[in-house]
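Single chain ahead, written as structure tokens, the form predicted alone.
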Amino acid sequence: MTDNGILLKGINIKRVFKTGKEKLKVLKGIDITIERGMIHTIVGPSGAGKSTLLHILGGLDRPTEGKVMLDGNSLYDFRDEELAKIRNKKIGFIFQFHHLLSEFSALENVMLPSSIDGISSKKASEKAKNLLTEVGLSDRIDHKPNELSGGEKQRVAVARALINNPSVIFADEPTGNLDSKNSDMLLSMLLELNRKGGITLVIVTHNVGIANRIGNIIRMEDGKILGVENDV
């Protein structure tokens, strides 16, 4: 039976990478619970395993050991093709370097997950236009990434992450490549999405100011979780 308050659980997650004859233990038995409708921040020094954990929780990288439960289903019991469909429908991603397709316009980039999901071009286009308007880019929908500023690219990435109404959005250093003004703007946008839409967010950040502003801080070091702070 699924606990309605819990969206995602990681159980004894371990990740080992082989480098030649050596084995690099990046995650060393992580247990983590992500509550529905909450924002969680994961903080820690470089090399702590934050991004690796995020990728595993988001279905991008299989753990060496352990389970990830999303809505009561074990993600890695699915084959790659099925997992890709689940990821496209239920999970949104925002990366530090946005990963927009350079040959596509802002509108086409935002439409892409819906197109993959088999949504008609007309419906996908309408929703993408609405989302781009919501993030303040109604006048930039036909611009390609090289015609957009860093902050604008990240707002396109936010719209793309939202297009399929995901259960959770994972953001890996979403402000890491932005100046302070655009960082504040993006963070305010994410907080508002959570406040108004109840979207669950998991944010990896080096920025202590961001973590303190959000609260619900998960502290990592050396592949382990050191503690969780729930005060905002």
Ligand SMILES: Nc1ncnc2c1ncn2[C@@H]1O[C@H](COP(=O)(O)OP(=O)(O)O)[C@@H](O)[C@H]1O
Second form
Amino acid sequence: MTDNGILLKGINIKRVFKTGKEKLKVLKGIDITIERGMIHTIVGPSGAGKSTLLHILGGLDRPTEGKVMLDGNSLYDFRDEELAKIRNKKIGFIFQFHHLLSEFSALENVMLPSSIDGISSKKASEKAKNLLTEVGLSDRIDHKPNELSGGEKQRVAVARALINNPSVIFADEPTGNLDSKNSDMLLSMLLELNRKGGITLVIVTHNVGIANRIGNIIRMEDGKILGVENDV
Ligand SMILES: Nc1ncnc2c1ncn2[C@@H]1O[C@H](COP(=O)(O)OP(=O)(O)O)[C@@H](O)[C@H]1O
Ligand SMILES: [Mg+2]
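Write the structure block of the form predicted in complex with the ligand for the protein whose form predicted alone appears above.
Let's see the whole complex now, leading with the same chain.
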């Protein structure tokens, strides 16, 4: 890819789920461009295919048809092992439910993705501590997920998503289970990461307010993109 402004491109993405004899066409030919350093907000009703699209763009689920180009590479041309490496290095994910491992402390959860990358555990631990401090959890590093509030768990998830300095963070309704105070805090944190660190964001959220000042709003319905509003 020659255009430096484009980080990721989804080309004619289709996803069919087979359940028993039925075939469910969940994504019906999606074309989407994710620009470097920008905030992209995906909105649409429940069942529209937003999570499915995010997983495919983020290297977590192979499309039935179509391509995802990340930094000029066709993601799904790689085998699973290689794909996992690329994903781990370039992509951060924040889910609606934090997906932290309950047996591990906040610090260990944040360190986990770095261990695959062959960084020394001392370095990883230092970095994880710094990130947890940045998200305001310096006094919670040894807590297990069940000893943290919902907002704190999501902040650990943000730190985990950042450990390998990804180019892009995908966040799937990251504030879906938070009260409005914690939602605002988490969204401001993500916005700061974009504003200060230039990280590209792709967020599925019902809180469209955040995209109103910066970025695109991508409207999805029934497996298709209805339109993109540019609010820059
Ligand atoms: N693994 C799966 N197997 C079968 N159907 C699925 C699977 N994942 C999602 N779906 C279906 O695909 C549709 C879109 O789901 P999803 O992408 O989660 O939508 P959204 O995130 O917009 O609410 C839904 O009807 C859902 O039931
Ligand atoms: Mg969803």
